[in-house]
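Here's a solo chain for you in structure tokens, the form predicted alone.
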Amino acid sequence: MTEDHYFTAQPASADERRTIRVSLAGRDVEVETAPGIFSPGHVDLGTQVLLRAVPEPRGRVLDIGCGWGPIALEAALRGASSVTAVDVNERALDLLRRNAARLGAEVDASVPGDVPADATFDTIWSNPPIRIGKDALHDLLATWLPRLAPGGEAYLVVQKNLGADSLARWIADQGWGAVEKIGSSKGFRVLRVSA
């Protein structure tokens, strides 16, 4: 048994690739997944709730904690002008790059440190990695939410019982913009942060 987490940079589990069928941007598509990443067998429920709640992507889109890519791929397939996806898990980034190529989608999949420090985004869509712990999550969001361009919007999905309401209050206290709950389904809340 390994101590892998989906937020491990180099998972120790066997890199056993397989394809699964999922629905993205209203299309049934095949994507490649593997163990050692978040939700390798399907589009997880939180991400499904998020993708049903978000409007059409505007401009430059950022996906924080992209995994194998359902959010980034959805944004690209729905016509975002550019999509940047970040994750610390190198296996997840490789899978996203392969999935983007498979679907003909343009996505820049990178470790966070490879994104230029002056890059800003019009839209952020994320199912953030809540299980990394509150302090690490706050650091993660403090890195990316201030990079919303003026007039930009971030959409985050968080389980209610994993602190969606307290996270919304914390974000509001940071002064990055107005925070509101725009949706709730199956125990998840979708938060919008307007810069």
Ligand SMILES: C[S@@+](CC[C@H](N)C(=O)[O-])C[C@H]1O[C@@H](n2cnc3c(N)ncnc32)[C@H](O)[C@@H]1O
Contents of the next structure:
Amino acid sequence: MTEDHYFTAQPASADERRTIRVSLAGRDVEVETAPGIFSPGHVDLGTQVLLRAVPEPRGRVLDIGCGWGPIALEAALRGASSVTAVDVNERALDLLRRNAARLGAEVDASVPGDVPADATFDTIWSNPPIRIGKDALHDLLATWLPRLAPGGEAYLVVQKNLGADSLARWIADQGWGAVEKIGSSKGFRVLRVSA
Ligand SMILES: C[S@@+](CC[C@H](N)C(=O)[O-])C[C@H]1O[C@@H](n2cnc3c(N)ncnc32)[C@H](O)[C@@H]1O
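I have the form predicted alone already, so could you send the form predicted together with the named molecule?
After this comes the whole thing, all chains and molecules, with the earlier chain placed first.
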């Protein structure tokens, strides 16, 4: 039996699209979602905590694990100079492309392997996929955090009871930059990594 996690490349559940109303970048907007992806009914609480904690997006922004796109869309609507969004779930990527077109936002949404190996970013905003397991999560962060340009900043939201503090210590030990907890709300922590 195929397990239909939200991080499946091609979800088995019926691709029944629906429109929901959400608030992004201070605007009430309509976006399209579907089953088989993360948080299809609303903007996830952790994502809301992240978006309230981050400063204005600076330069080239990367959203790691974009889902239907709340973080990437918010960055584009708040004036990032470019937004790259990656996910392994192709249904989620298709939804984000359609949502960006619907909102007139420019977002380059692709599977991780399609991002040029030499691309670097000034800002990373992410609600990372903790549920893929510690080793896979560490591999994911080791793929993207070293791509912060000098002076760049990554903001990650992690549930406290899913290991936010031990993840912060692990990131600090990798030498990619200084790690600080810049916010804590509703059971989530927001970590900032300054390259
Ligand atoms: C916690 S969800 C956040 C989704 C979205 N950013 C939001 O805020 O609603 C994490 C996302 O990471 C994606 N993901 C899982 N493994 C990944 C990987 N190796 N590379 C990129 N994205 C991945 C999942 O498919 C999921 O959409």
